[in-house]
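The chain that follows stands alone, in the form predicted on its own, written as structure tokens.
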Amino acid sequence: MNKLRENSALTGWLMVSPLAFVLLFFLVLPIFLIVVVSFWRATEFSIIPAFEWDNYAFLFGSPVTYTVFFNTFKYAFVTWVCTLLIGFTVAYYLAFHIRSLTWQIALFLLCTIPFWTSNIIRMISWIPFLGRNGIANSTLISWGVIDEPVEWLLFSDFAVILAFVHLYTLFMVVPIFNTMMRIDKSLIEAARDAGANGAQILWNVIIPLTKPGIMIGTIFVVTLVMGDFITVRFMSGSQSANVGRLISNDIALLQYPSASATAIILLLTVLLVIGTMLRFVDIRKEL
């Protein structure tokens, strides 16, 4: 009996070892190297392997760091709110108002059509629309809503958040829709028979059962927004920055230790945010 258990345990380790090797080599090892490099010292001409805290001391001692992190959290929070409202509404409509499975699949695939092309193309496509002489301003002027072009439509926080919402809403729609499709419709019928109205059913039945999907979508959106720097660069006209942009600038200047230190702080921040959220919702129900 003991020998059978030993063979079973050995078989389990052999089965999991390829995945463990991949995770160690492509995830743990790179993060470990970034941590090591973050303690090195960089000059204008060379990188010196040495254990020092200068990069972290400079990072936490600079007011720019706090401004950039504030911008990062601002973009992540506003984008999360917008994508949650849009994603929940779309998923709710597909799951509970479209009766035919064929139409559900067709409309869901229709939502994914914009994502068949590059993120860069979809992001840049907003520039001629939001520009001073773009379609939006021209339409508003022709309708008499405004007398002169609105400047804040492009190269502003509004443009950055609009692009983020456009790029990442699908990452909220998919897990919420998947969770809603698993809800037993008899629960909704039971709540309706008990006298609950539509708002009460939504708040007391659907939303609690959809929390795992909302949390998965939140993790996707928050992590993607906090690490994105191309969108901030183009849509803000280089007038604003987030942590990803700060890391990109350090890499362009060959300041790899400084970039590594910023990346480690960003990673710890994202893990802290995700860990805090996971204390309220158990997403293992969806995994």
Given for the second form:
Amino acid sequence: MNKLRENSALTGWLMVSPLAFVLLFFLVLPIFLIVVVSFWRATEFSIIPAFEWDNYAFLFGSPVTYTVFFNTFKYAFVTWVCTLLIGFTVAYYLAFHIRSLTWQIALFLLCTIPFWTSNIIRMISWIPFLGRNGIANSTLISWGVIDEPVEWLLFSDFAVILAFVHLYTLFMVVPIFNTMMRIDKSLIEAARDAGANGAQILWNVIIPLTKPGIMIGTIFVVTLVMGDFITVRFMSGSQSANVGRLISNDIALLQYPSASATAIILLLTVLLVIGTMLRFVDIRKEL
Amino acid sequence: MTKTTNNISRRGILKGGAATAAFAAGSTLGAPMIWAQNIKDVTLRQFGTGVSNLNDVATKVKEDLGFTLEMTALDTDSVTQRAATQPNSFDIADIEYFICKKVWAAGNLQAMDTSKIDNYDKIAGTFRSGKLTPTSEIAQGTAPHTVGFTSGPNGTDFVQEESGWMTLIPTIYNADTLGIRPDLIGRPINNWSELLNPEFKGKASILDISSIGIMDMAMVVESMGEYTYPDKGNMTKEEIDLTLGLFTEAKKNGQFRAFWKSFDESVNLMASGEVVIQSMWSPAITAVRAQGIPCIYQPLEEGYRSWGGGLGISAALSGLELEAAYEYINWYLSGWVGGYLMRQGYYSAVPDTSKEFMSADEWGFWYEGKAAEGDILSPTGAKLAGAGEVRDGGSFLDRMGSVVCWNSVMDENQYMVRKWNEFIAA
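Okay, that one was the form predicted on its own. Can I see the form predicted in complex with its partner chain too?
Whole complex next, starting from this chain.
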């Protein structure tokens, strides 16, 4: 008994083993399989075990790959900026301008209401709204703002980013609101007593203290946008592509090895991006 | 005492013997009887594209045959994927012939004995000899008869003669062309090249299904006079580059409003006026018209791109379920479904039986290209044409006689697919 107690390492191992097993089985193993398949060869209807670099060679050899990765980053960056601005403003208003906790909770729940419907529905409902003969165009024409229907509203990068912002802003609001609620109000009072104006308080007190929340929101938004394919497909009318679409097209055409190779490169890219972001902010403070 | 015992045991033996004999008879000779009782418990799972996976068919099957048919409608690529990779997820595959060419070698489908198909003799010539009429020429591409037969019950090859073993039992086919919105175009359209006409910049669309889209593209390229393919249905790498190069350029110039992948997307694009000219399928035209919006399935000088579909049986199917599958396929060819599909603008692979399920006026309108005498209704009851109107493209022989290519799987398919992916991403 004593011996067992002394061997605290063993107890430790036993305690983490269920989690380790779950992670191993449902995370590491599937990723390992994707790595393996990415070296296989595909015919039209079957995949053949092999070890060849063809899939990677084709991927890096095609100029389209670079355009598509650039597109993916572009979507992620613009969406991130928009969701951050909106998310921060909403969270700031909820946390500092609404005084009673009841109202804070009520308004916060109000923000989540659109998220009770399906992603796809919220996305597709933009299509009739933005279309050539849609509500947006007919309203603008009746107001006399424009004479001809505006084409770039739908099936364009604008539409894709609009849908992304609409879909993912809440993922920014929630963590930022959460960190803001933890800021000790006396810090703000102290800053004011020391003579800081509103902008200075925001810049020197609130933003540094909400950084972990911003970072968590950023991770959510960036990974969701970089991994998405269906929003890009619907909102761009299949005309634009990000890496997710490249993968989904490959899968649809039964090119599993090529899809795996692309998925591995995407995974590495996203890990690099997140790794870089985590160098700037210690999100453990948040947890 | 012994005597009695003997008696009993002898009687016991006799009884047992009789029971065994009866059981044996029941299980062999009596099979149809058991089958008739059990058939209600059979559930067949069918999947295919939205064009022919209709709930009305499942309802009618339950009514006429007694068993349950579960339908799953998917887009063309997902159908191919499922046929190739998930053989246990279906019993009946409702697929196109070009898909069959892709997946047959995987061995997930079993060959079907044509002697068990009651209406085999009435199946249209296109699916058997490849010839619509004895004198007609066979179009380029994956023509159904080239992948319609295999060498035997376990064949994974294709044979070019009527071998008695079919890969798919043909059910449906049609000639496809461009759909247009005459009210928004306001002038006659006669050539495939109009798809890339700068006049329709930002108002054109093409379908994002490689095996079909590449053929539409080839029709456009030939019509523009850019290139004449020795065989559109089997392009070389250079020809693929040329074709997709032209379309990539058009895409970058903003020619296309969107690409579509499933049939309902094409309906929405057309009905909303986002697109005025695009690759389209017959029932999509029907669906746009049913909303009261003018839409024409425009016959073009260069001819049609054609496709055919049929039912395949999963290799895993055996016994009672296999019998039910044959029963279902025989029922499918017996006319009711054919009539239903014809009223959507397709052609039934067994026109003779379908005719019995259509009115003379419907047959005249859809098949013979005659002017309608009264209102022509869709299977769901929407009005598609009024008295005096004629079907776009005319009669069966006019339309199918002008087919110049079939949806195809080429030798360079792998290359084409990758290039196609690049075109979509470009």
